[in-house]
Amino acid sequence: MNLNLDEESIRSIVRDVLGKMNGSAAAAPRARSENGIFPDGATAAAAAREGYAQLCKGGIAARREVVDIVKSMTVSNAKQWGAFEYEETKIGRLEDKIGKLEIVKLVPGVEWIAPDAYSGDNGIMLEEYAPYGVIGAITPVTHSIPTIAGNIINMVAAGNAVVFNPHPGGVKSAVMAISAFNAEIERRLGIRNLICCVGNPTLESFDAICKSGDVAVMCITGGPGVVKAAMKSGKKSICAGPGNPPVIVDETADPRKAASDIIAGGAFDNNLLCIGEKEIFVTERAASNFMRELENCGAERLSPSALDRLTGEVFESKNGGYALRRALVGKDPQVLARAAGANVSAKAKMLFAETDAEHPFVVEEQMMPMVPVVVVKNFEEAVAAAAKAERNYRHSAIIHSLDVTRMTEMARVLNTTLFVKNGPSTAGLGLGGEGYLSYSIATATGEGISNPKTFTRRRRCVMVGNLNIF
């Protein structure tokens, strides 16, 4: 995933992509209806319904070809599209934006929806994974094109069409990719408007998609506000909500491996991943060696005064708690350091600072490569503090320990959808660990890491009689 691009290579890619665009693709998307882009939610949903009818006629073969189109186009355009999204959103790291697109090929497709069959003395039973029809999808600014591509693969593999209401901060990227996908799908299969998108997304267009009779199911990847709104729509909603993943490091862990893994996961795309390591709880006996290894592996420590200054830049008091200011979300460690009045190496991958368990960097999901480290007396205190910081989101958690009983205890107490042991958070999505990739992790509604089956309903067909030949 990490391309190890140097600064000049990054600048060169951005210049090349923007030059090829000649300003046209970078302009604000117009309300238009070609290649699946529509001016409002209701029109887009109705068009997607027509696309669904065309897909049904094409059968499994058409689904498989659409999946192949999306995967191959995303990978082949990874550098250009990653640079475009990086330039539009101004968050994350270019090399990781590209990396997230190159691994879209790992998202599962049609192979996941083979039917289940049973036979016996009373006949034959077949259970199939049937499509819902049209899925209404909301995508985040943090991973605009990767989430869109991953959702299309899962949803179309399951036999559905999709209508997207992308985050306004990433809508240019969404329009670019969706237009390209639709053009190729129509060229190769003759199917129009299988993937639809609101070109000027608003709260009103989101509401229209939620209320549309053409939309059967909502899929939300975003914050608590949009999740709550979707769940009030009256439709089945598959919701990937917020997370604040804690990490525990105890005295049995290899401190260097733990440090290296935490940096690999927490620094990826400047900690924009919802599964990324957001706060660390380390036992007293492990703390000194572990923090030394963080520095040895490329993280830089902020002084207490620098941390105080950065905290004031990142958070504001609100309603008795803290609210995140968005200006520094997803920015490089060097940018954060300057905001803190500090200087760090140009090679610094992550910042860290020692805090208490009530610090705003601990209790709020901050999505930036500055990870707080809380020293606790023992493992029991670490688990209690981690559970409090995770805020019952049931999203993700990570542990570095060689004690299996402690792994089990943390798993039981936090009960998260994704739980990684002795690896970077990204291993939980099959990147360096076993499993499969998806950019929508339905924590709020319990479906877990999405796959094609997530977007189907089980349908049973039974034939009665003694039909066995044995």
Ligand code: NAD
Contents of the next structure:
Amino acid sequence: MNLNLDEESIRSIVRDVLGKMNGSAAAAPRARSENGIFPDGATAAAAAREGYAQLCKGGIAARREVVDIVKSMTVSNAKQWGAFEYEETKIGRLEDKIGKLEIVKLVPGVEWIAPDAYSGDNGIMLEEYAPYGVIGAITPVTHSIPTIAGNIINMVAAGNAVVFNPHPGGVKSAVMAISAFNAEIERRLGIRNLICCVGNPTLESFDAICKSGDVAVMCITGGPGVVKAAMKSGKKSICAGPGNPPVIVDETADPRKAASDIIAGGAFDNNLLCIGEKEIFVTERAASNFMRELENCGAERLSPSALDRLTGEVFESKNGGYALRRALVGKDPQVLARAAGANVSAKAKMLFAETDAEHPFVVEEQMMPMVPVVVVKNFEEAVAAAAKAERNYRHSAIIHSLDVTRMTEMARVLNTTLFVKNGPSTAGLGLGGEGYLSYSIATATGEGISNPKTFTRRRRCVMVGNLNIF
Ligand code: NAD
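Switching conditions: you have the form predicted on its own, so give me the form predicted together with the named molecule.
All chains and molecules follow, beginning with the one already shown.
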């Protein structure tokens, strides 16, 4: 999808959205308690508890209607909200910000909450997927509104209310979307504060939500710091944590398809997706054809000296390892190239450079469209290096190969939550591959690609006796 919106069109969309909101939360997300926006974590959680009670009264029909409201509003506002989030966060690509909102309709809803039943000589048994109550949700700056919309659909379909502590870098977008959802939910269903949000999110408001007796479960979508903090909180946490997805390309793969798939996934939203291709291991026999195809398909190569300069801009040494400086995260390839002292064409979709397997661009989750390529002797070396780069996050991995034994070997060794064979990483979320969409992939705690059932408790109901069913 290419909308070709220039800078002035984006600004005009943002002005339009702000105008319509009449200087409300989007312009300055101050603490306020209307349309679900609250000054602190404890009050927001308590209000969500009341929202939950109202949803329970509305039954399954109310859940369906909320899901419908969130899907249809997200899709119909995709252009405006995508532009707004792009303007606020200044990371990623505008057309992909919009695209991520347009596909929110693919997130599964109430249809996933069918009970399991057994019947037999001893009676009947029903196992239901019951709600937890209020879920505390933490969202990343990389996809503020998409994660919020996707979480609401899953969580409300399962019968829950939500209280969000969004990333401060995307809070205006979060407040705008959540206020709009709540206004429409109240207008159509009379339910208030089903979706609550802290207007000025801080570590303290995160802590208050974790400690609140009104919150049953936390759902974390973010990097290692917040996952660690949630795990220590003592509250059950469903953690969609960081990734650093490796790609293996071997000599049996079609080099052109591998190159074009890797660019499609790794360049999407300037590689902000946690599932995006972050480093490539290519076997010696495949390397030169593959790198030629990368260039043919729209990636441009950085020289060793340009790579050194960019590495100095992107990483700093910390505790014997590297820390990522955020300034270049999610920026266009042309911006990265300028920082590297290099020139690339305005059409370049991605940069690549040859590195060794220990390079910071390989071992750190860089979240930018500069993907390192490591040439390895053979497939065995590729798997060992890919496993090391993945860092046991158990997140995502990709292989381009026609050798099924190798696919199985990589799947076994890396044991990731998502494993894509012969496609772009985005195929793993149902975009050009089979399956459903979610922006929260529960890697660290193992629930997998989240769906409504992720946010339920199983409860069993049994009636004893031969009920003469057969
Ligand atoms: P981040 O970790 O900087 O922030 C995520 C959220 O956690 C924000 O709301 C932030 O305010 C909060 N936070 C950060 N440190 C915290 C702490 N110590 N205590 C309490 N709250 C804290 O991440 P980001 O830059 O916004 O997003 C990118 C990261 O998220 C990447 O690591 C990416 O892989 C990961 N991510 C994972 C998934 C997934 O589904 N697994 C999806 C999107 C992003």
